[in-house]
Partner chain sequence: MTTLVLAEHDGQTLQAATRNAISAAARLGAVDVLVAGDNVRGVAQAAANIAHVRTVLLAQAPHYAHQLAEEIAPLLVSLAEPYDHLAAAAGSFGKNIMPRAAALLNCPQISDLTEIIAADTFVRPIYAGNVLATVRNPGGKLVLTFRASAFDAAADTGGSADIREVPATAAQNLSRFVRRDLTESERPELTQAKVVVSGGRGLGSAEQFDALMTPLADTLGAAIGASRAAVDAGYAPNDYQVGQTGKIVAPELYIAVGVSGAIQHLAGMQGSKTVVAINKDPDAPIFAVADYGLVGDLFELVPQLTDALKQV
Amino acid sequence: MKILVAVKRVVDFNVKVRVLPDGSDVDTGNVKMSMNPFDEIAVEEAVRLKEAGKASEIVAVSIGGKKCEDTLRTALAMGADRALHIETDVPAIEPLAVAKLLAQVARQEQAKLILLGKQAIDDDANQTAQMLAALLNAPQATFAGKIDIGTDEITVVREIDGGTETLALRLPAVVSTDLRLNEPRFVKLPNLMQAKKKPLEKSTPADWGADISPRLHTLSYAEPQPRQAGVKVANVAELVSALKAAKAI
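Okay, now the structure: that chain only, the form predicted alone.
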């Protein structure tokens, strides 16, 4: 079984994101970048499935600028067999455009399982996996906390508001990963060096015949307003009065 894993290069989760003074974009100059944490979980799960003998090949794919190659090398160092970089200068690719490209790749690779992080920490859209499943007309399971592979189907325990839900999906299927699925392994330097020898194929969106032209126009970016200081009250009556004044009750 072949597994396709999508990975995205984002601002590292430890970095405090700042907006440019003119509000035109987020400041990414001299900022540490890394693989999206949820995508890292997806790669780890794919590698574990292969180590368990349930997958034959892992293909990592990323869409973006030249520096996305570093993210793909990390996926290769974790255990992916080969990588595909769809290079584009479009600064912020929308989820639908990403889903269209991934759908084309999935069809060509004939992947039985497509793993993605449930969302990227830069836009928090949580849309790509669902759109991809619709384009492929494939079953989907989002927010996966546990995955079991059978002969022709996959069982996924996913998190919902009321607890957990267990789904059985026929392959091929699309699954998005959540935090509780696993803990990604630490990538050692020798593995990073070996990853440079693994195949990394480059292409462009035009090669896949997908329209990635933006459908949304961002007017401006702004940092969240600072939180206002709290107010101490002497008793319950004052608390109720303050809540009424704030129209909270």
Given for the second form:
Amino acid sequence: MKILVAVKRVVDFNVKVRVLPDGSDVDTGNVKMSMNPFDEIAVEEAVRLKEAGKASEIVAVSIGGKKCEDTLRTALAMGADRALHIETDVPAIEPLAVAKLLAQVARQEQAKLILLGKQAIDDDANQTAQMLAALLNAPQATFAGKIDIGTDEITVVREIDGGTETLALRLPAVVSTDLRLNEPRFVKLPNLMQAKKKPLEKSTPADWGADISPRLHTLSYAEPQPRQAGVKVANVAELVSALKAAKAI
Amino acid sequence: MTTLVLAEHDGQTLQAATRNAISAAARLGAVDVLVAGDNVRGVAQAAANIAHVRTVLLAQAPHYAHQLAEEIAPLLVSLAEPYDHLAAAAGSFGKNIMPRAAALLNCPQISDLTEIIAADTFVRPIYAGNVLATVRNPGGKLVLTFRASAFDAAADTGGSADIREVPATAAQNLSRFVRRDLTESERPELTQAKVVVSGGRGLGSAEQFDALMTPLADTLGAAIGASRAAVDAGYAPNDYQVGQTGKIVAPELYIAVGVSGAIQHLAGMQGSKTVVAINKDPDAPIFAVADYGLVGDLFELVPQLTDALKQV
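Mind sharing the form predicted in complex with its partner chain? What's above is the form predicted alone.
Now the complete complex, all chains and molecules, led by this one.
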């Protein structure tokens, strides 16, 4: 079974981003970039499935600027077999456009399972996997906390408000990963060196016949009103009387 | 502008967040509500009583019983024609179904929006709530999910909408529901609670989490939340998690106990009205957003606080 994993290059989760003074964009110059944490989990799951003999090949795909190559090399170092880089300078490609491109890739690759992170930590959209499943007319299991592969069905435990839900999906299927699915492995230097020898194929959105022009206009970016630090109280009695005075209790 | 709001329910009761989505959608114009399920006329009646609702569309079929995205999305699409917006609350239910419908309609979605500027312009948080983006839809149909904590709930009485049965779409049979395991709780629902007490890694174990947080929550009639560190360490169940990757809450009072205050956690609670932090580390980032901070050993302070609150 072939697995397709989609990975995104985003500002590292530890970075506190700033908005440019004119509000025209988020300042992403000279900040640390990493693979989206949910996508790392997707790659890890694919690699574990291959190690367990459930998958034959793992293809990693990323869409975006030249530097996405680094993200794909990380996926290859984690254990993906080959990578596809759909290169474009179009900034902030919308989930629907990404889903259209991924649908083309999934069809060409005849992937049985497509793994994505449940959301990217930059746009926080949480849309791409669901949109991709719709375009492929494939079943979806979002927010996966556990995946079991059967012969022509997979069973997925999903994280939902209030608990979990278990679904069985016909293959091919699209699954988006939640944080609980696994703990991604640490990439060792020798693996990174080996990853440089693995195939990485370049193409452009036009090669896939997909229009990725934005449908929505972002008018401006702003930082939220900062919460002011309040006061430190000396003891519990002071805390309770302060809360009473503030009518919080 | 007219909006079709997808109702979230468990077959018996309408989920509270649907009322927040209805009041948000009402600010854009007329609101119809879709209730899909198997044998759910009771839910449709409850939706018809909600203020602002014009018409309730009722779709009943066995394959809608478990609210699978593969079955509900085509139903939304079959009903979408007269509407400018399709909308739902941004819980795990709405997040799962709405993008699938958007793609089938070839229209964009704006997720988890927190503010309505105009009928075509919305504000949504990105980068874990550290940036607010103002987004405009230049035209055409749009799918929206509303952050429930950013909008008041519509009153559950005062409406007198007609209920109109709509034909069911064909079963897709792409996926099969196996089971649902819900965390049993007598407490208020986390995203709707007026008071939330939240525990972090500082609590040290599941037993201590329970021994300290449960009495505090009981005293305040509060819901219990947790940081990701506490959930990952197994101190609290997954669905307690507050943060970018968990639930977004905005209660009147949020008490963070042994929570350091990582960006990821702050994204889920910085809309709270009053924030209290109890932590032994005076430099913990949580103190930068707390209205009232108490530095010290939580194993002494939390029982003291619980006792003091019992006297109030």
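Heads up, when I say rigid core I mean the largest set of C-alphas that superpose within 1.5 Å between the two forms. Quantities reported herein were computed from a predicted structural model and do not represent experimental measurements. Positions refer to the first chain, counted from 1. Residues that one form lacks are left out of the comparison.
K.L.:
Once the two forms are fit on the core, has Gly230 moved its CA by at least 2 Å between the two forms?
P.N.:
True for Gly230: a C-alpha shift of 2 Å or more.
K.L.:
After a rigid core superposition, would you say the CA of Leu20 moves by 2 angstroms or more between the two forms, or not?
P.N.:
It does not, since the Leu20 C-alpha is displaced less than 2 Å between the two forms after the core fit.
K.L.:
Where exactly does the backbone move between the two forms? Looking for runs of 3+ consecutive residues, each with a CA shift of 2 angstroms or more after core alignment.
P.N.:
CA shift run, sole hit: 228-249.
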